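Single chain ahead, by itself, as structure tokens, in the form predicted alone.
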Amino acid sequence: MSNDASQGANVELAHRIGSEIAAVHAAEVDRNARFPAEAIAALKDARLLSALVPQELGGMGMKMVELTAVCTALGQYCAATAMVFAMHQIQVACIVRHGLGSEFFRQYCRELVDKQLLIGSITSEVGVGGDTRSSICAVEVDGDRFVLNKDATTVSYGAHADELLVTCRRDLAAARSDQVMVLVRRGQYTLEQTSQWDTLGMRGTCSPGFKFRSRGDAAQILPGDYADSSGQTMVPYSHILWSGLWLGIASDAMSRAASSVRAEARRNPGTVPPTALRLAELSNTLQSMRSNVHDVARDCQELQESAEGNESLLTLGFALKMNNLKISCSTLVVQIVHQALLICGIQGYKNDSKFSLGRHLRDAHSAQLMIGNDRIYGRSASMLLVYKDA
């Protein structure tokens, strides 16, 4: 099978899982704020959890453009499923792009492929104000063992993950910004829940706060600095994959609005419904969002494959592009769903209608809060003081 054909097949597979499984359970997942277990199990069966693992270690070796398309496909059916999938892939990306110089992490990737392990994330912490580039907790290494405890405000699908990738200070003497990541495996940690996950949207991601306590082998500390892992991998993968799944939410909203307008046209043959003009505006906005996501995903993949490699991802220009993508897409997804709701009218407002957009709108509103846009604007403002090619 050619590479292009394989890419198309994987995206089609994501659509099939989305339409036949994720969409069937999406309303209940949202209503009961429960984990989308059926869809994640299907993604495991399809071996998509190891999509980013290099082929030499048994994975698919999937690249950014295709992975983004998979997130968009899933986002059209169940945003919680798509977000769990995207968050897992962000953790896998950190491991495969920064850890494969370690025999422990090479072997771990083989096991991930074999067992389709789901990796959760603990970057938040009580007392750091949402700044993922700052930690209070520290990994304490004694010989070949470590102890790591953390009071986290949210743990992504923590009770449902097989493993957790945790940010922390390098040691007790390190500054808050001198961080590393530690992979902690099931059986090595305990979780004491400290808050509930009763949210407006993204309810199926099930990410309450926990007090996390763990012990493990020092080999489980990801090589290198978290600063590099964050700039070269966590930030670009987060902003691009999140934008991809938000595009999926927006695309389904557009589809429902279009169906509503066509139904109105069929009721009044020979006339153009007034809502058709609003639909044309919506199509224009969605095309801009889609082009932005696709262009930045392609740019990122090309930089990763360039001679400069990871270093090219640490430039101010690339960081600004990532920030602008996140801000733009997190804003547009709300705008597009809201416009679709106005087109669908009361049928879109009802929860039991085929044009219902309530879940879409609530899920979309989470986008601007995941790493708050004001925080990102602040970072961009600082960069623009010294960046001369804006």
Ligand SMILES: Cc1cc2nc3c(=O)[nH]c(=O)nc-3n(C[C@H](O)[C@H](O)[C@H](O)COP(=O)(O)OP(=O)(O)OC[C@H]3O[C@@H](n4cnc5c(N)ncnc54)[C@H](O)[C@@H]3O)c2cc1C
The other form holds:
Amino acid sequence: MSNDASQGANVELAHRIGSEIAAVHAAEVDRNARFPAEAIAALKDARLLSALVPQELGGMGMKMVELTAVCTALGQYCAATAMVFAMHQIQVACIVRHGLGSEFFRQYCRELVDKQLLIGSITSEVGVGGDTRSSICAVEVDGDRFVLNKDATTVSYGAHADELLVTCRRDLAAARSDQVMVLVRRGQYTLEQTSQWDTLGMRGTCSPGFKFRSRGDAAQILPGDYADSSGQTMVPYSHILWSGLWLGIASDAMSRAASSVRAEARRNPGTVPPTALRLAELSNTLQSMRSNVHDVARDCQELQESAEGNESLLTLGFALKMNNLKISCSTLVVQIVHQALLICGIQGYKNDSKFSLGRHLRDAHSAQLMIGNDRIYGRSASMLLVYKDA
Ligand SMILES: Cc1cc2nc3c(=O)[nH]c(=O)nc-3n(C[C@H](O)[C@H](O)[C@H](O)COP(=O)(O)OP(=O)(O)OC[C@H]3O[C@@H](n4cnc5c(N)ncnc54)[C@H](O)[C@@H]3O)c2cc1C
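Moving from the form predicted alone, what structure would you give for the form predicted in complex with this ligand?
Shown next: the complete complex, the earlier chain at its head.
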């Protein structure tokens, strides 16, 4: 990762929003499972919600390496804020990378820049588990209008979003895997909440189930197949940006553990505290995680900028790399926070201490569930039967 992208002005801005706003509200957002409204408002003020929109349409045209670094920065202060930000960017990525051949989506991007609109995602559905490549619901087009209804199990910040990007079957006759995405705008849909969001972690993402009912213009159906936008955009952006923010959680855990060890060293000058050994071990694990996130973000960006462009993101080799990143980072974040907790001891276990790691640990445990790791291992296993360069 070049210094420019990972330590540039936008990353500094994310650190400032993180430390001055997100961190101030993080404990209360977590305790009350409430939307991190202050931090998201600050990200809007900084115009970061349109980071991925091309400059010609008024956005920043931010690339993968820098966006990942912004997610890592936010993840150090409030993982729920970082996850809302990352999920929004994943939706914007689908639109800017697959929709700009359509005048509707070009105009929508200009409006997104202007109003800093927040986009939520509905891939989950009652009856398909966490298989994002399968839908039961279908978009029904009649002339230039559509009707789309979906019974979703989990919709992050559904009640706070301005729009929702929804996966569904192309039409009533289509197979479950023959999907498209539809951007449905506020005022065009209703949400009937069907479950609560009282979870172990990531409480501020506010992600209960909803019965979603909508009508809109057929132009709001994202051009192309979801099979392509999933492989070329949704999966890589999800796995890289999520890994980036999990790295933020892990980095903050490391920094709390390091402060705790240094405090112990100051209490006993001239001695190396026994926990320093564990800290060295932690630093080693964190470095592996960081290198993996940075390498894969850079690889992805280079492929996007290569002559083959989007096509190069559809290879088995790239898909395996994405799967491995997600599995590895979602596992390491839990290990790292747990190791940090052992170093901080009871001070890490307490909720009211400056070394507290309870929220980090609870948030980290969501990582392996967000697209279950065994589901991902299953996909990699099938690919490895035919992929010879592993
Ligand atoms: C914090 C958070 C925010 C979320 N936000 C959203 C959102 O905004 N929008 C949205 O649509 N969804 C969202 N989700 C839902 C998420 O995308 C998944 O749909 C959901 O976490 C999967 O639910 P599940 O574990 O019940 O399902 P499953 O994926 O069906 O997993 C159930 C169990 O079956 C196992 N399993 C499944 N398939 C296989 C397989 N092929 N091989 C082996 N084992 C398998 C899994 O490992 C797991 O143990 C969110 C989830 C979380 C945790």
